[in-house]
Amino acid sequence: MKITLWYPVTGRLSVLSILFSVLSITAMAQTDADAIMMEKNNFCTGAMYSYSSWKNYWEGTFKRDNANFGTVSTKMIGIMGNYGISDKLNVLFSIPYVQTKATAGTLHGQKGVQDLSLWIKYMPFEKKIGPGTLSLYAVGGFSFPVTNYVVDYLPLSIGLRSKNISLRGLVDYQVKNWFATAGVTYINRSNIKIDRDSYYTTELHLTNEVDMPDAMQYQFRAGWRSDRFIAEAVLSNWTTMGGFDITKNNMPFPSNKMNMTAVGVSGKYNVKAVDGLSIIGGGNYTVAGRNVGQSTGIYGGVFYILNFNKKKKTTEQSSDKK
C-alpha cells in the first residue's frame, strides 16, 4: 500500500547473521520487510536505539544456561535513512553501532560499527481485488562489514563479518485499516576469515577460511495500519540451511547452524504537531531455536520526513513570481 509514511526499525544490519549475541531484528517491523513506500523525492531518516538480552540458549536442541557468560546483553544504536525515486521505488540503508555484555566469566564484551546494509525495494503490482487491496513487493540487499571486528568471539561478537546478498518477495492485502502481509527471503552469505589457521567443525579444517550457510527467512505481521497509526504482530523465523550444532560446553561458532523463531509487537504514531515526525517502539520475544540465545528484546526510535517536493514547488512558485 502506498502510504506517506516511513517505517523503521533497527534495519535490516544483517544483525540477524549472529543470533546468538545480537537481538532478533526480524520480530520488528522494518522497512526492507514491511509493505510500505516512500513517495517520491521523500527522503526519511532517524536514529533507533534496541536493547536485548539472554541468559537460556539451545546448545543444539538442549536448552540450558551457562554460568560462564550468566546474562547476555546487546545494545545497538542504528542509523537508517529511505528515499522515495518514485512512489514505486525506494532506496534504504542502515548501519549500527552495536556492543555486548556479559555479567559473569572473564570473558569481555565487544563494541563498534558492525555491517552497513543496502536494499532497493519496488512494487509492481497494487490492485483492488474484493474488499481490499493487493500489493506485491521485490527487495533486494546487500549488506557488508565496514570496521575489522573480531568475528570468532561468540556469543560476544558484533558480527560474523560476511558479505550478504538477500532477495526478498513480499504479499500485502488491507481491507479498510487491517492489513496482513507475508514475506520470504533468501540470504547468500560469503566465506569469512578467522584469525587461526586451524579449526574444528564436524572434522579439522586446515585453513582460516569458514564456508558460511545461506539461510532463509520467513515472515507474517498483520494488525492495523493508517497515515497517523500502525499497530501490528509479527511472527518470524529464521533457518541456516547446513551448519552444524553446538558442540557439548563448547562456545558457538560462526558456521553453526543457527535457527530461531519469535514474536513481537510494534508500533507507531505520527506527531500531528510536528509534521513528517514519527515515535516507533516494539519488543520481541524468542520462543524457539537452536545455537541461539532465548532473547527478549525492546526497541524505540525517532524518525523524521524531508519532504524535497515542497521545496522544489517554492522554487518554481517564486520563480513565477518573478
Second form
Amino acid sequence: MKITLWYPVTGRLSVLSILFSVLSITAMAQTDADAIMMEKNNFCTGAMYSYSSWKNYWEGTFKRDNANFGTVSTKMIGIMGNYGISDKLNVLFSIPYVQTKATAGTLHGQKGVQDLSLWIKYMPFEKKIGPGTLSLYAVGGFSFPVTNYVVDYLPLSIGLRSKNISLRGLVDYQVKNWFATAGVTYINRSNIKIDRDSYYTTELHLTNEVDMPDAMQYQFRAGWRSDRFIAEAVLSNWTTMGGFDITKNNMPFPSNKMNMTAVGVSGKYNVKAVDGLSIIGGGNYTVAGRNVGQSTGIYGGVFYILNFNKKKKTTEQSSDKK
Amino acid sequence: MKKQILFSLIMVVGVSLVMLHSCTKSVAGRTDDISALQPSKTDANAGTWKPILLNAPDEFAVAAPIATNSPDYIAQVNEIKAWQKNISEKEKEMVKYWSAGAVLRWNEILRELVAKHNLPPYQNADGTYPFPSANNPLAYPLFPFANPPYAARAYAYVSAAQYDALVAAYHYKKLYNRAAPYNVDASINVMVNKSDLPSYPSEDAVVEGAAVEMLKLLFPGDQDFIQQKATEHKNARIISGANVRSDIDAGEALGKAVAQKFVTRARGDRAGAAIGNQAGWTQLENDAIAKGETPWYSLEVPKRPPMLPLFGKVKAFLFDSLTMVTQIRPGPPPLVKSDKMKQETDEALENIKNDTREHYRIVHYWADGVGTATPPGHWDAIAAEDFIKKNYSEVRWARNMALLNMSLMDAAIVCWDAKYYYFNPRPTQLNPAIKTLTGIPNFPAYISGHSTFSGAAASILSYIIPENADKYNAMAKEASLSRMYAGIHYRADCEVGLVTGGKVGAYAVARGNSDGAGN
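For comparison with the form predicted alone, kindly provide the form predicted together with its partner chain.
To see the whole picture, the full complex is given below, headed by that same chain.
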C-alpha cells in the first residue's frame, strides 16, 4: 500500500532493544514494520512521546512483583524520519531519548540518548489479486548505540547496547479500506561489553563481553485505512533465540531469554486544515512474557511531510491518481 | 518487474550474508586458552614449609609406592598409552584445561559455585524470609546463600586445605622420590610440561581431593557438578601422561584426609550460628537505641533480617578473637546525630547526583553484588590472573591463594564484627533522597566490606608480588571509592575499612614471612 502518502512515520524508536522495560512499544505503529511507503522525494519527519510502565514482571516463567522496584516506568521522546528515494524504496531513521525510573526501592534511574536505527524498505511487489491488492515488502535495518549508556543495570538500563542487523518480510492485503499485514523479522545482535569483567549466566564467564542471543519478531496487524484515517489492532511477539532465565530473586541480565506478546491499538489522523500534518496515537498491553516486565504503554506523536517534488501538487493529491 | 524481484533477492542475500558473518560471536574467557603450567621452580622442598592446621607434614600417612619396574606399575603405564591411542577431541580439551593448573582451576570452579549461589532468598507469602538448610540443600532456598562472608570463608578453607595437603604431598614426593611416568617410560606421549618433581603422590589429585572434600561441606547440593569436575581432572592427568593411577589415588586420598581436618575446624568455627535469631536481631536494635544511636534498618521490602550478624564471632585463621577486639576492631563511626555524620550523608547525596558514566563504570566494575563471585572472589580473580604470569609451582600457587583467602575471610570477620558492634545505618536510611548506583547490601554501613576486603587483599598481594604493589593499592582505593560513588557508604566507612583491611593483611604478611616458602 503506497498510496497513503500523507501517512507518517510512526516511530518504532528502536525500542526493540529496551526489552525489559518497554518491549511493548514494539507493538506500536511502526513505519519500518508497516505496509506503507512514502512517495518519491517526500520526507516525513516528526516526534513521538511514549510512556510505559510495569509493576509485575516474569522472573523466568514465574510472575511476580517486587516491592524494591515498585512500578518501573520508561518515558521516551523519539525523533524519526522516512524519505522516499522512489515510490518503492524508502529509507528511515529513528533516535530516541529514554528515561527510566522506579517508584520504590533505592535504585537510581537512568536517562540518555539510546540507539540510532536506520532502515531500507523496499516494495518489490504490488498487484491486484482477487478482490484486493497484495503487496510484499522487505526491510533491512541496522541500529547501534550512539551514547555510552549503562547496559548492565536492568531493569533500569535504557537499552541493551547491541548492534542489531534486522531483516523483515511483510505481506499486506487490502480490500477496499480493510487491510491485514503480517510480518516476520530476524534480528541479529552483536556481542556487548559490560562494566564488570566477569558474570554468571548458567556458568561463570571471565570476560566483560556478553554473547547476545538473536531474536525473532512476529506481528500481525489489521484494521481500516483511508487517506485520512488509519485505525488498526496490532498483535506482536518478540522471541529471543536462546538466552537464559533470571534465576529466582536474581536481577535481570542483558542476555536473558526475553520473550513477550503484546496487543495494542493504533490510530493516525491526517489534519485536514494543514496539508502534510498528521497526528498519531495508540496504546498496548503485554499479555504474556518471560524475563520482561508486563508493561502497558501509551504514545502519541506529530508528523509532517515535506515534499521535495518540484511539482506543485501535494503528495496526497498525487496519490489519488493511483 | 523481473528487475525488481532480482534487486530484492540481491538485497535479501546481501543482508543475510552480513548476518551470517556477524553470527560468529562466541565469547572466550580470559583463562580459557592459557598454556600448560610450567613452574619456574619446582619448590621440591615445600614439604618443609609451615602448614596451617597440620601438626607435621606426615600427620597423615601415605604408603610407599609400588616400584616402577613392577607389573602393576607397567599396567598403569599401559593405561596411559591405551587412553592416548584413542584420545578424543574432548579429552584433548580436558587435558589442556586442567594443565593450566590445579589450584587455578579449582579456584575458578569455586568462584562459579559462589556466583551461582549468591542469591538472597525470595520472601514467604507472609513477608518473612526462609533460610537455606544445609541438611536439605536442594530445596528452595538453595543452600548455601553464598553471600560475601560465606564466600570468603569458603575460599579460605578450600585454599588453606589445598595448601596443607600439598605441603604433605611434597613431603612424600621427596621421601619416596618416584619419578613421573614419562621419566620412567620415554615412549609415553607427554601432553603437559615435563617436570623433575617426583609424581607420587600426584599434586593435582591432592588439590582435587582437598577441594572435593571441603566442597561436600560448603556446597552440598552441587555434588554432581563437583564430582564430574573431579573425575575429569583425575582422568586428564592420566591421559596427559603426567601421572599413573597410583599417583592419583594416593594424592586424592591424602587431599581428602588433610581436608577432613579443615572440615572439622569449619564445623566448629561458629559460622553455622552466624545467622542468629529474632531475639538477637532485636537486641542489636535495642542496644543501639540504648546507646542513644539510630539503629540500622533493612532497606529491603519486606524488611530482611540482617546478613550474618554473628559472623564477627567466627574463628579467624590469622589471629584470635582477643587480638581482633583489642588490636584490629576500628573505633566508632561519627555519631548519627553529629555534624560530621550530616556532612558525610550530604556527601553521599552529592555523589549520587554526580552520577557520571565513569562513576557507573567504577561502581559496577567493583559492585560484585547478587549473582557474582563476591568481592573476595573478584580479588581471587585478580590474583589468579597475575599468578598465572608468575609460573608458580602448584604448592606456591596454593600457599599464595591461602594467604590471600585467609586474609579475605579474616577481613570479613573483622568487618562483620564492626558492622554489628556499631550497627550504623546506611546513608539512604538517613536521607531517602539518596538513590544508589547499585543495590544497597542488607547489613549496617560501618565499616565498608569492599574497603576492608580490598585493603586486606592489596596488603597481602603487594607482599606476594611487590612489583604490583602500586597497582593493587590503586585498585583497592578505587574499589573503596566505588562504594561512596554509589551512595551506599559514607566516607568514614570506606576510609576506615581500607585501613582496617590493611591491618588484617599484615597478619598474613607476617605468616608469609615465617612459613619457610620465601617469595
